[in-house]
Amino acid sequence: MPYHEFDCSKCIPERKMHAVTKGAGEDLTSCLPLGYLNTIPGTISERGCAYCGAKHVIGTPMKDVLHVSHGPVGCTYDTWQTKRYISDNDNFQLKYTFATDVKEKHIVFGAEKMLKENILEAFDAFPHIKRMTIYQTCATALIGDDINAIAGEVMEERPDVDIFVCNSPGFGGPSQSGGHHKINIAWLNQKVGTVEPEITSDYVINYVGEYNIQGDQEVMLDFFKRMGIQVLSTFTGNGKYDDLRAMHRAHLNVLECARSAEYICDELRVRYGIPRLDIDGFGFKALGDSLRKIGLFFGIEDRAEAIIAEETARWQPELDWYKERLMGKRVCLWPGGSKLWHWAHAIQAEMGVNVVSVYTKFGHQGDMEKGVSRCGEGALAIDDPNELEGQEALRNLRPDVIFTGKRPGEVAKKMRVPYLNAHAYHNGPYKGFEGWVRFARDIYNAVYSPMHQLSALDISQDAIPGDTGFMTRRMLSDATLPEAVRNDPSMRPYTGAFDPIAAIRAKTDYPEFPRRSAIEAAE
């Protein structure tokens, strides 16, 4: 078993089972680290809690909702605005977050009365919003506040409002993944089937496990509309509360992030017979195959192929430009979640980079299986690393860039390793054909940043060169390229808009495909 023991964690021998180096000819039976276990005391884990997984990852992207945390203000503050879950209603859910601000006296005497007052106050402050989610936290779960009863009272008093209760306190699972499961099943149990939607297409899907980071959902929605597919609901990015109550009427659940939302897909299949189809919106090949699969399911493969051909012709020359300049660069892929395996093979195959390490904070064994299997020989796979282990890995691996979240990313910058925000993106969206080129451009900008070249100098010891002159990324990236590649007219750098989402939202010229019922009536 090729376990990797960190020097900084030798005092915690159990950590040795949580990191492996993929050796020559290793299969998944001998190179998987342990995953999704309770945090080992003393390791100073950077994991999120089950409450965070429910509210921050899945609940908050719903756009027409008052998101209320019943607990100390620090809980809701920690889960507010750290991801760019944008929406087309002026980002209401990003601008506001609500907490009952539980204090010590409420722990002693109870906080149900205050909760009801807070609910009414929130609805009064935003009278145009008639939907609310309430999230349980550790403190109020331990004292036994009955949130469901309070929510029921308010809905009886105000019939025009609707409230969803998520009982997912922080201790409700070994990591935030436990909260994913809880909110998935709670939504299905409480809300699905309570609204009947208008069906406007022969092909109706729920788009599940998509959170609209910098517009990812809206990019994919554009593809679906071009295929004549009605997206009944998106769970939950840019999603409407009442649309999500109508999930039971879809013909197909299209699942993007299996780690956070496969639970609701599987239960919708059991209870309503709706099939599940897993897709991947990242990378030319993966996205093309995904559109083909959806087209095959509905018998409209020709529509998918037309989109793939058009988008590939438009964006392939730009992706090739970056691939030539990123070839062989070393990447630590530390995003957590499903991007661990959505990106691992795709960035190597389509951008030419070498993934030297993958990690996950809260992934299950299935995430590690897919991530490790898509990495090359010698890659270091780590489950739930802490800051010291992350620093040690960076010193040993010496990557050219790291894809991770804000907290480890800022540490990496101090170690003179450029980073891209894999959770909220630097300049997304990254889904779609254009989005994948934007991602390549951001990697290129990070790797060849003149600022990062200067950061390698220790001004207390190193002589500052005065004869290098002005440097650009292009001067750095093209210095060793063959002239034929540098001047190849078939390739070009990114030419897309700074904000592609505005144009997508303004788009109205979608093709109109006749309904089967209309065709049959005409015949």
Second form
Amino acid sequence: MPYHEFDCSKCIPERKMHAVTKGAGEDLTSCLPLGYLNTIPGTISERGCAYCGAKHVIGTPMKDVLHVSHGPVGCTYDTWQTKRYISDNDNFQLKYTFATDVKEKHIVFGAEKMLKENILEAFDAFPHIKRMTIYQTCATALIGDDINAIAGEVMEERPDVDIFVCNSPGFGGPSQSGGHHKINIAWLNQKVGTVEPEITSDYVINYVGEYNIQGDQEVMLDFFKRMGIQVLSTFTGNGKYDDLRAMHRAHLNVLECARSAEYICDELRVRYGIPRLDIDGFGFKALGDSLRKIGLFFGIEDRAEAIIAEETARWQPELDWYKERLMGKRVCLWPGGSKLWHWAHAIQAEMGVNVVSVYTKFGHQGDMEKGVSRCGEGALAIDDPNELEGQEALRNLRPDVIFTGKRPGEVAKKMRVPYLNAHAYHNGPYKGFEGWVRFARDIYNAVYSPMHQLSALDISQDAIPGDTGFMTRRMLSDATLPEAVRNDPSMRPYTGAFDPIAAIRAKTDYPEFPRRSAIEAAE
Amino acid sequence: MAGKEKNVARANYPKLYTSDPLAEVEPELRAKIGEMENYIMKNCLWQFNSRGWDRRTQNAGILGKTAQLLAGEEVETPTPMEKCHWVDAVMLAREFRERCAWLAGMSGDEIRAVIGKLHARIDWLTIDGSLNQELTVQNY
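Instead of the form predicted alone shown above, give the structure for the form predicted together with the partner chain, please.
Starting with the chain above, the whole complex follows.
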């Protein structure tokens, strides 16, 4: 086994089995780090907790809901607004967050009474919102507050409201992934099957494991609408509470982030017989194949092909422009979970970069199996790294850019490695054909940032050139390109809008496809 | 309780291989299968469902149907799940036809034999030889 031992972690020998270097001839039977285990004492993990995984990642992207944390106010604050899962209702769920603000006296005397007061107060403050989620936290779990009982009381007193209770306190698992699992199953057990939807198409899907980061979901919904597919619910980005109660009526579950949402797909398969089709919205080939697969399932592949042809013709010249300039750039792909495999192969094949390392904070070995498979030889795969290991890896690997979260990203910037936000994006959306070009543009802007060039100069030691003008990104990126490439008229940099989501939201001219029943009646 | 017993049974799936089933295959054929394996591992997700028993079903369903498609046989999809397998099989068969020109010169039996070996290799990589310790967890 090609384990990699960090110098900084020699004092924590258990860490050695959490990192591997993929050597020549290695495959998954010889090269896979341990994963999804309790953080080893002595290592400072970058993980979130199970409460965060349930609330921040999965629960709160639901848009028409009062999201209440039953616990100290800090739990709420630290899971608020740090991820840009926007929504088309003026970002209600991003603007407002609610906490019962549990204090020491509540720990001693109980917080149920205060919880009920908070629930009623929140509904009264926002009378147009009739749905609520309540999240258990460590403190209220330990004192045994019965949130379900209080929620039941309120729903009895106010029949027009509906409340979902998520019992996923912070200590409920090794990482945020424990919370993903808990909220998936809790939603299925409590809410799925309690609303009957109106079916408007012959082709009905749930879009699962999609969180509408900077509009990703809206981009994908645009494709589905152009194909005449009814998206019954999105779990959960830009999703509506009552739509998600009707998930049991879909014909197909289309699964994007298997890490956070495969549980509900798998259980919907067992309980309701709805099959699971894994797709991948990142990258021209992966996205095109995903649309084709959905089209094949419903017998409407021609509609997918029309979209792929149109979008590829529009955006391929722009992706190619960036690919020429990003060729061979060394990338550390250090996201939280699923993007290490969503992106690992696609960015190498379609943007020409070289992934020298993947890591995951909360992923399971299954995520690493996908990530390691999709990397090339020499890549370093790390599970649940601590900050010192991250720094050591950056010093040794010398990447040109890193894709990660904002905390390790800031560390990387201080080490003068440009960083892109892999969780909330820089200038997303990154899904869709245009989104993929926007991602390439962000990578280009990071790698060739003149600011980063300047920041590499140490004003306490280096001679600062005072006789040269500022460089531009283009001057840096094109310096070594052959003239034929530099001036190739078939390629161009990004020409899309600053905000592509506004146009999608304003769009009304979707094609209308007659239902099968209408066609059969006509025949 | 019946549900729990079923989960235990499915988690304790039998191992099919105790070593790489392609270890003794001649290098030329091994290289051809390697092309297919590389495509699957870099581009597909269906072989990575979270539990071993589920992977067994996925691999058999999709690669079985891929062999049928490549051999020109009729493929039946009586259940939604088998339809999903067929969808992934169609995509895979198209890629293999495009990338593996040598398939065109093979008979149906030869194709089935090659895909059978590929199936064994994918089972080895993702199930029987896998280092993933979560494959035998009873629940999803």
